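This document opens with one chain alone, in structure tokens, the form predicted on its own.
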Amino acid sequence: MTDIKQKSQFKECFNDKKLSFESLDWVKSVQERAWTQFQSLGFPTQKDEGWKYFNIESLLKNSYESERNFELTSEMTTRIQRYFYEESAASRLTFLNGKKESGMTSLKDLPAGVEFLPLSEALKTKESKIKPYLGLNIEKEENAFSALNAAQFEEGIFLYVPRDTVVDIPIHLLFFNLSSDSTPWIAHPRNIIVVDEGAKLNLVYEQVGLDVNSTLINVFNQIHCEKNSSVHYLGIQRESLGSYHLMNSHVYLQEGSSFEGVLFAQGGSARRDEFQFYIEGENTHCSLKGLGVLAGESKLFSHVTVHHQKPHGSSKQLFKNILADKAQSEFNSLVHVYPQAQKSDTHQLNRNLLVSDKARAYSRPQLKIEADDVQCAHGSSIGQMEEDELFYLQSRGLNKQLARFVMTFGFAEEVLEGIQIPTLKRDLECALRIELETILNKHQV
């Protein structure tokens, strides 16, 4: 609990502004409980162990508005354009600055059923499927961030997936934070996912920075795998240095559903990851990968909860982190096998490759183990290339400098691997691949 002047600060800070959906009742009423509990919880700081390398004091020193203005230039579009892939071409939804462009957006092919739509539609058009979901244990919530988002989100999306329905095509929602003038921007997106019974789901969320000015995006994602349903996942982070990303996502799996998910950050200032999965059904399975590739003096938080609170479900975790000048990482890990959870299995490794002296790595993958029968493993590694595998390639031809991006590049290629969209997967190698071309000429050894 934060002292009083700390709690004013915070909320002087961001605003206590007027509820962003006044004229519908019940949303108003979630908003409301929200910043009850967003008040009560005050903001975190570097005593709280969630937040010890994470120094948000760097976030309070802006004032930052709520909209932002910008001009979408040819120039912009073009550069817009180049993150659109082949493959979800009738199957994407674009906002700019944390509006719909319609220009942009494309939802052709999505088949019968589908409900794909911005939040502040669907809670006008589809009340009674989205509000079983909207604030859902809000007042359970202990991540202050995640509270304010509930308390003053304007926009995010809504996607519904109806029972037996197969999306093959990859659904892409796309948010570009741009301007054309130096104002702090703050942004709190919020999206629901439901997808039902026997259905599946290939969903890439992806943010892009395409500025260098002070911004705040503070996402909260809400995921529902209901009985024997399949999400495969992909959220990408591509923002610039003056850009700070909080996301944190909240997923329910119930009995014989599955989530595979993997994420790939780069740039800004700092991201922090935060990952709750819920296990609420039996032969459950739930899977998270992180790439994350920083240089500079960027900062990568990954915290990763996952409740077993079934028999038979299945958890795994590989995060791998490549850091260079005085970029930080930080994995943060708790598996929690409740006692009723036995024949559970489920394994953490965090892998960190460190290319300067000056980067730092944290590493904290823990178990907490209720039940006597289940398989539970983890592990963590930091360090720096192993010059007996360098040898190794040189003494096949390669001279060091290749030896040393070969090494790089195979170290990350593990969580890009899984990838199911051609396009996309050949466009975050080639992003790896010049971002790590740059890092290794520049320390050189």
Second form
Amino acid sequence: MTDIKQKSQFKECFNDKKLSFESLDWVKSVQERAWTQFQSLGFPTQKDEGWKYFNIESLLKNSYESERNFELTSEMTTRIQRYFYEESAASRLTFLNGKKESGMTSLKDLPAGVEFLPLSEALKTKESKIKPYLGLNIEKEENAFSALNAAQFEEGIFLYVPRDTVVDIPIHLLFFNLSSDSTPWIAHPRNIIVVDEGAKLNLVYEQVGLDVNSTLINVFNQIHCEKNSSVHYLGIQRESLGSYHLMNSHVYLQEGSSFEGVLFAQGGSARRDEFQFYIEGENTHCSLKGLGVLAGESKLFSHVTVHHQKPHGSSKQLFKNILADKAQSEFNSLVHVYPQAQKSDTHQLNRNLLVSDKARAYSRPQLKIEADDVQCAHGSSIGQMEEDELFYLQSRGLNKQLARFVMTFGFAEEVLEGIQIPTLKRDLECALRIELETILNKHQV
Amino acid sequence: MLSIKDLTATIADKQILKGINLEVKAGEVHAIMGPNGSGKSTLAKVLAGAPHIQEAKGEVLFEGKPLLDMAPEDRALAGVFMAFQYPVEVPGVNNASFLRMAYNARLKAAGKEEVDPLEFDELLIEKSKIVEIPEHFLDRAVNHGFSGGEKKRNEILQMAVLDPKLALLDETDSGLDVDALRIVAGGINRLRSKDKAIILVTHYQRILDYIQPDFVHILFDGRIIKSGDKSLALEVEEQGFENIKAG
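Alternate state requested, the form predicted together with its partner chain (shown: the form predicted on its own):
Now the full complex is given, and it begins with the chain already shown.
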């Protein structure tokens, strides 16, 4: 008889109550509530609209460990350092497999009063600051994975920008997912970001997977834009194959505040990115642009809901995907304009460029309008590169190969062009260039 | 420069051009006029090598070379340029870098060294003055979010930069108000020279008030039914295409 311990499937965690912060009473009570919510929701199935195309069964039947063996070699250090960029040399917090890596962290350029630290530390030392936010609206959470995250998170960050403080240097938050062996791994990072009245924040959230197979990363972000504050957010995902990535971000906007986000996703097996915008004050602005460059069997599911609950709010979404091989994308977006939210101005646009016949894109921009004096525009397109468009470039002397590259690059660049950090923008454009050249060479016409 | 003999073309199983004969010499401006559906835009597109042309037959020689056998980009590199009736929007690619790519493709084809962005900027600013294009055009994405008039002006800027031997202007006047028309026509006039030719495809006589053609051809149902000097355009204006055909 061989003595192999049978690993339990991930879905078994539903029956196996486990909270991560039993030792801190106030956190434990939040986690108890989260666990109750998770139990009442249950795991989604493909019958749920929000999970229709996601292969949830295969995610649930895998088994994952929450610990991982890993040795930081000098070769790996060099690879990691390629993701550092000069603008954030002294405003960077690096996590390796969910744990802060002090040797790769420097926060000395942060203005006085800014708090930026691992969540596990913040829960112990910043209780009064963090208490109003942890577990906020947990009873209303509809995403079971987010409820599970609240019950079982171990790490993440707490970032607080005090009143009228301007953080103009970009803050770089880097999560590396690394492995020395093929241990399947799970993590539930939880990030709480509070930008107080009149403050400004420029945040880069980057998730990188290097040589990893089976991982499930289940992130929850909570971003509070207080009165007249402004947030620039850049979310970068570079995952290796074999990883599941779930992310749910709740953004709360108070009067006069603004949030501008750009998302860039490349690689990975299946990634579901959800954004919930809660417009809780008048005269707010939020914008979210997303770019997915998907090849192989990569899948990207983008879910956005904007709750326009107050008048004079504007929201803008532009999601673009380039799909090669058997890649898949989904854009499922709902703009909900509540009865009192007069003079709301909303845009939803999703464009998908198919480079192969086997790639699939699903697009569903939806509106629910309960106010009568609003402007709401939405649209979507799914298609291949048009011969007429290529001809325009060829008629200027560009050969067909270059014409295809220019059209595709331009398609993507419309999303990236708003990035304000020069080194990082160049770096992403370079990554995009290489990826597109590979994709287009493979799919010659 | 351009010699067209018995050119026919079919699009979606329908014969649009039914035997075109035309000789264009360096320094000349030819206006092609005709009612909707007569084939005048198709003629420009066939010469530039547009897709969706099912079959184009006949002999078309550009500086002695058979044009129909060449890929669109090779025609461009040889000196053929078409200003589009509906220029394509290329979001995410700025006008200046797009034009530099096109300009460099031409230099490379001619065996010359490519120019760097700084050198090119000087040339671009000089050219944009010729066609009265404001500098902020250059930093915008190619035609993206441009008004109809701005797109047409941008076509003329491209023509100024690429300096073609043969320019095909496909209804460049359509959709322009009087002021925009004057600016566009002024740009085209400044690009006229004795070693270049222009074929101007138009529905209306009005652009010919600004650009004086050497020849006017009336295209009707895929054939040139009448050729003459600029006075023929005025005849069209007075009598209409049908009466000229009834002749």
